[in-house]
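Single chain ahead, written as structure tokens, the form predicted on its own.
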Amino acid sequence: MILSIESSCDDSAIAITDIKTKKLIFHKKISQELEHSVYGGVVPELASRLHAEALPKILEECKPYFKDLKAIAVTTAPGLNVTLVEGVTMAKALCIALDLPLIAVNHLKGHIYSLFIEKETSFPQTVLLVSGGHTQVIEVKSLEEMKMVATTMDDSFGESFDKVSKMMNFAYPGGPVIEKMAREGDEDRYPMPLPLSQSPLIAFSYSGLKNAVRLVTLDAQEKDFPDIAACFQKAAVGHLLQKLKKYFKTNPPKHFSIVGGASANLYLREKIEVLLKPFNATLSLAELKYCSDNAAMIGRVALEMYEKDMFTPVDEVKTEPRTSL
């Protein structure tokens, strides 16, 4: 089995995956949402302290499996440096204590492999990764052959939802709050700009849209918030759809996937399904419970890396706040 650790942001998680069957033997996650909600977003130093408390508690439950472990996997990039260090420190200690090799996993690859938890991989895939930190389109042919073809120029899709929620004085994380509120709103009441609509670039930008929402909320009352949420969500998703449609003109998809924490947005899923129909493309989605950060997806990547002997010496493991695939 492989024990995997995830601590890239505000979720402390550990999983144990069977190498031969790919079955998830153990998975537990402790969220920090309640602690960070009072600040309207993640406070890195607080997150680090909470990881230091939560990870050992979860690890205690894993001790019965120690004798069957063949490797330790851990997220090393990208993420918050002070939180990545907590997971990496634990991984190093386990590798030394149990005399096991270490597998350093890229968090973004983890999200892509969330599609294949307890399943065989299916490539190639055109992947839309949307989360609190990333908005990317990635052409994936294999574990080692991934090409990013579009990314955000500023804010991410998920981050913009969090910021809009904060503007309305609602809780963090804002994605579920805005999505739920938008269901009760009129998505055509307020005109919102479609970012980069006149630009030929295949890229994303949410800073301008976020500012447009801010200006509307200045004169709004609470009864107007569902309409603002609906109009924002329509524009935020519409921006993705417009750029994907432009990309599809020269790169028609056959197999398309949405991954990342914001892929749990059902409005986005519905609109993507409609966009893909003319192309007869298949749509793959991770189970909702595996959309947000988790250790099961890190373990799934680690299975592939284990088979290819992709290990990292313990004394060479480094955390990287920002990194490419």
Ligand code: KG4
Contents of the next structure:
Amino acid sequence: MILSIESSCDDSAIAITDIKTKKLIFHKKISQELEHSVYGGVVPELASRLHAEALPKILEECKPYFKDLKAIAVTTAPGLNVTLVEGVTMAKALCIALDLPLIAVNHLKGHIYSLFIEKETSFPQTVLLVSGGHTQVIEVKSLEEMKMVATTMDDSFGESFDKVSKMMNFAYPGGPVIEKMAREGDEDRYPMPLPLSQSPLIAFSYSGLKNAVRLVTLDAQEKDFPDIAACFQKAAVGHLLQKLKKYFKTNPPKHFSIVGGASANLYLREKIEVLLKPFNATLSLAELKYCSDNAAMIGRVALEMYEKDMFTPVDEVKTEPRTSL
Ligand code: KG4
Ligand code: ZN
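Switching conditions: you have the form predicted on its own, so give me the form predicted together with the named molecule.
Following is the full complex, with the preceding chain placed first.
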């Protein structure tokens, strides 16, 4: 079995995965959403302290499996440095104490492999990764062959939902709040700018849209919030659709997937389904419980890396907060 640790942002999670069967034997996650909610976003130092409390608690439950472990995996990049360090320190200590090799896992690869938890992999895939930290289109051929073909120039898709929620004094994370509120709203009431609509670039940008929402919110009353949420969501998703459509002109999709915390958004899922129809492309999604950060997805990548002996010597492991894929 492999024990995997995730602490790249505000979720402390540990998974134990069976190497032969790929089955998830154990998975537990402690989220810090409530603690960060009052601040409207993740406070790194607070997150770090909460990981230091939560991870040992979860690890305690994993002790019965220690004798069966063959490796320890941990997210080393990308993420918040002070929180990555918590998981990496625990992983190093376990490797030394139990004499096991260490597998350093990239969090974005983890999101991609959330599609294959307890399953075989299926490639190639054109992946839309939408989370709190990333908005990317990635062409994936295998574990080692991943090419990012579009990314955001400023804020990410999920982050823009968090910021709009904060503007209206609603909770963090904003994604689920805004999506729910948007269902009650009129998505045509306020005109919103479609980011980079005149630009030939296949790239994303959410800061202008965020500012447009801020200006509308300044003059609005609480009863207008569902309409604002609906108009914002329409533009935020419309922007993804417009750029994907452009990309598909030269790169028609065959197997498309959406991963990351914001892939839970049903409005986005429905619109992507419609976009894919003319291409007869398949659409894959992770199980809802594995869309947001978790350790099961880190464990799934670790299985592949274990088979390929992709270990890192304990004294060479380092956190790489800014590394992408
Ligand atoms: O993947 P994730 O758990 O953490 C990162 O790696 O960033 O993604 C969390 C992000 C947050 O910004 C959250 O607001 C967003 O995903 N999110 C959503 C929805 N559910 C979560 N955004 C839009 N609609 C949702 N339903
Ligand atoms: Zn994530």
